[in-house]
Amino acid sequence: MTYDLTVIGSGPGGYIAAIRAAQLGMKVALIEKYNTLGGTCLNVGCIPSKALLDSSELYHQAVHRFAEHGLEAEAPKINFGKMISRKGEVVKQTTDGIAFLMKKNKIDVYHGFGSFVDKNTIKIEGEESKIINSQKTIIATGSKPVMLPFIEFDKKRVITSTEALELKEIPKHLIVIGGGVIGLELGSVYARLGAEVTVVEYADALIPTMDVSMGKEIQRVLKKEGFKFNLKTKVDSVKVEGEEVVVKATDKKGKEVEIKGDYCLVSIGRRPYTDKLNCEAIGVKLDDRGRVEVDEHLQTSVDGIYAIGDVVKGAMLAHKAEEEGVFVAEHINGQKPHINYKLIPGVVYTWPEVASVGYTEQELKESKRAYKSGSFPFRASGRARASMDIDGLVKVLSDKETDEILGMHIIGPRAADMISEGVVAMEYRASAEDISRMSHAHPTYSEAIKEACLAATGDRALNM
């Protein structure tokens, strides 16, 4: 069988690339080594973690906030098995939906491990081996969790995010190594369900890729929920002793720290997954971090072979991979698409959520770019007071001379949805004044964006 385009990997980048290519009239094949489509995001990442985050947040609301809302009910009980089962059903509905989309778009799906024989020939090893030919190929094989060599990783007590989504019990004390997105999200799930959660982070701040103010605020909020934090702390060993995990570390003062828990989640990052693809044998170059090297069109060092998503440089985010999938499909078709990587938003699905797009304040300072800053706290928002979600703020950074918005950073209710206003504004190079002149429905959380823009343009927020 010969195809115009073959995509190896069915995650958000891969399946979206396949659909867009099919829409453009190409004959497309999609290769997936697992039995279900959707990759890490849909099976063991974004979707299942959000299902558990929503379930645990509802429980937390019932226990801690219903009474203040005037809702009296017996104390809710946790059926953890049911919660995990519901998560599984959400995943199944979503992955089944991808299978439907492949049929709808007449995309041939092969289940098995795909690897290059040569630049136009791919071997698929599954229940039976197959060889297909392809004019173009997209590598979209995603990433795997990073594991430090001195950690005794048994997948039972010392776990990654994959196992954390399938636990049989709620941990009594969950130790989280890594204060980034995955660690804080899954830590939030189990903290809300009653677990003691201790975070050990090597850096001096949480979510270190985001604006410093966001890390400080989420640390303050999570501390109120009972999180314990050990920042600037270097993990030296992780050992399983029976049903206990012992983490030994060195804190910022050089003092040895010992933390004992019943589970340890290691969430220190992910690595590009190109194992056994046979990339190098056909001339596809990898960089020193194992990422596939690509040019401005996301084409690798081999003509006709492209790479997208977590296997190339840039943020490891599903929506970044999706944009790249569409980009490559349209580029192959002769179009001239574009991606502004600075406008790929980042989100942490804690509660309150954290979302960010554009430059951080630290980046602007380091580049010596003159800027203005305006912020507005949700405590001053009528909508936030009504829902009792008063933690957090919106921060807007704009150019000092032109007022063009350079960055937007939100920690607050539904920040993940609201950040799109910042993306749209920055895509069209809007000024803070532009946003402050636009009517925002009242009462809404997004009024805080307008107020922060007013604050950035002459310190003239109206409701504080």
The other form holds:
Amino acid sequence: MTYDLTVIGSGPGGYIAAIRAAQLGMKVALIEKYNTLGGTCLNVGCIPSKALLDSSELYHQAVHRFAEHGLEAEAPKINFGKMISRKGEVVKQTTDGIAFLMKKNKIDVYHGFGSFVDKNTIKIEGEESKIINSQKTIIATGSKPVMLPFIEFDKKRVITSTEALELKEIPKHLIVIGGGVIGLELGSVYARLGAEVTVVEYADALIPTMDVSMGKEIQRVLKKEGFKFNLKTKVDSVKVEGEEVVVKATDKKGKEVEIKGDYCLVSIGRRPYTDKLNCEAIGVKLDDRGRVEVDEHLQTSVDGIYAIGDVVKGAMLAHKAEEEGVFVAEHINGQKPHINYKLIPGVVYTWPEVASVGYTEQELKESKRAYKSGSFPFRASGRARASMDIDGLVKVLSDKETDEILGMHIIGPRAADMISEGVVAMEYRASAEDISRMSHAHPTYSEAIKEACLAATGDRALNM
Amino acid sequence: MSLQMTVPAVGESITEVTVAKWLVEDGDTVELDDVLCELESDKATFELVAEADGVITISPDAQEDAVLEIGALLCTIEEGEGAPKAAATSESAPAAAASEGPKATGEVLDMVVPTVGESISEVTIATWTKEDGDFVELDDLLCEIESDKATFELTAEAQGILRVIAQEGDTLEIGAPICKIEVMEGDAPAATSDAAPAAEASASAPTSSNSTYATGHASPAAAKILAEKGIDPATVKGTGVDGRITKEDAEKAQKTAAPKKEAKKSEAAAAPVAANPEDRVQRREKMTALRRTVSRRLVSVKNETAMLTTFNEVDMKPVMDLRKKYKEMFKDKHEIGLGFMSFFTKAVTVALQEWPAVNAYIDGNEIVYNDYADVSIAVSAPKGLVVPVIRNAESLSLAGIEKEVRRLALKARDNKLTIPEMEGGTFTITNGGVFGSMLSTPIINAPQSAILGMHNIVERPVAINGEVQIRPIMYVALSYDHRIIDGRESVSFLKRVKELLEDPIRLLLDV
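So the form predicted alone is up there; where is the form predicted in complex with its partner chain?
Let us now look at the entire complex, which starts with that chain.
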């Protein structure tokens, strides 16, 4: 078979690129090594973790808040097996949805391991081997969790995010190595279900790529929920001893620390996954961090081969991969789309959620840009008090001279949904005053954004 | 101490410059007389040097390619030690002033019709760009003034409230009052500030749309459409809030360009192979100020003169023989090569003395004759054509002309020509021959009345005394303004140049 475009990897970047290319009239093939489509995000990432986060959040509410709401009942019993199987059902519905979309768009799906024979020939090794030809190819093979040599990774007690979504029991004490997005989200799941959670982080703050006030606030909130944090702590070894995991580390004072738990989640990052793709043999260059090198059109060093998502530079986010998928599909069809990488929001689905877009305060300080800052705490929001979600704040950073919004950082209820307002505003280069002069429905969480903008405009928040 | 550096006044007729290149970066420490940036006007490129030691802060409006008016802020130099600290305080000071808004000083500035040229005695107010009662900033464009020669702009000499005196269409004498400005102190009211003067200013200026940092910003969809159409967003007028470019604006911008494209498309449809769109990239660049001026002037010359061209041919053998014979000797003595340019220049100056109309120009109802020959030479410089002048070429020796040509050509190559070096020529010589041109009709270099075009030298069979001989021949062209040069004069002039070149001894004997 000969295709106009072949996409290797069916994650959110790959399947979206395939659909967009099909919409534009191309004959498209999609190769996926797993049995289900959707990649990490749908199978072992965003979607299943959100399913468990919501289940555990409901339980947490029932145990800790129902009484205050005037709902008196015995605390619900956890059927963890059911919780995991419901998550599986959500994943199945979602991945089935992708399979349907592929049919609808007349995209040929090949299940098997794709690798390059040459720039226009791809070998697929599955139940039977096939060779297909393609004018153009998109590498969308995503990423895998990083493991370190001194960690005894057995996938049973010492696990990655993938296994953490499929546990048979609720850990008694979960040790989380790495205080980034994945660690905090999955840590939250089990903390809410009653596990003791200890986070070990090498840096001096949580979610270090986000604005520093976000990391501080989330640390404060999670501490209240019972998280223990060991920041500036370097893990030296992780060993499994029977039913126990022993983590040995060196803390900020140089003292040795020993933490014992029954499970250890290693979430120290993800690496681009290009294994056995045969990239280098056909001339597709990788950079020193194993990422596929691409130009401004996301084309690799080989003409006609593109790469998107986690496998290239930039944030490892599903929505970033989606934008890149659409970008490449349109670009190879002669259109001239553009991605504003500065305006791809980052989100953490803890509760409160954390979401952020644009420049952080640290970045503005470093670039010596004159800026104003305005914040508004959810404590002062009527809507947030009604739902007892009073933790967190909205922080808006705007240019000192022009008032143009340069960054928006939210930690609070539904922050991940609300950040879109910041993205829209910033795509149109709105000023903080612009937002503060737009009507926001009352009572909503989003009023906090308006109030933060008022504060940034001239310290004139109205409800504080 | 902080020193503000502004665009210097660089010549009478120059009102704006383009920032070509910054040689220092924001925050760099510079020393007195360090070259900071290159500025480009429609006439020349010049360098801006630091007027003090210190740390430089480049004005956000003065980035590369920005077009700035004379007097506009280019950068600030923070003098002395501890500069960054001082910068911070000086920043906060004007901000504080801004919050208070501008204050009237009680001073009223009268603005009158400026002297715009020697022969101009009266002007007409063409259009007011500001209205009576508007708040104007220093150097804001107030109105356009027309004279019989050109249109120029009147800019505010102070900031304050504008009081218009002369109305559009009024004819005024030089020195007559145009408007008054009630001078105000303090920063201009910011668009976002809710201080009272801001409201007042915007209320009294309903026609002028707010220009902000976001003016001309294309929405994501608009940006994609413009990119695909190859339209520079800077050329699209945004109708969104504060001049943002909406999707509709981008679509409309596409429509104006559409008819041509459709025509092309139908041709392309007939082509057997559809070209890969990636191979057909269009590139758009802003015209430089120099290029804009050249284009404007060339068109105006074509429109405003009665230009035509006469041709002749020159047998170059005698000059070439002479050159061959004396090349070494000439070089040893004068330390410069003997080229054709000196012969042509010399021949032209002799002919100009004999046919003074070719060396004259029209000024209003008068003809101005020059009894000297300042010969402009067209030189292609990195940024485009420039035309430096050889002064009093009639009194220079051949060696003197060659030296002057070399000096000017070198300066042109390095963009170092000054405006005085390019002004005031009375006749121009252009040599398309260096690029291989056989024949062309050059355009007059206004306000001059004639231009001589040299071309390539080609061996051609010619009839000499009834015999065919192979001779190195150059076609020469003389474009001239028929309004003041008659056919007899132009043809005779060119024939005279031909004679002098075909028998260079005549230059010596003056016959």
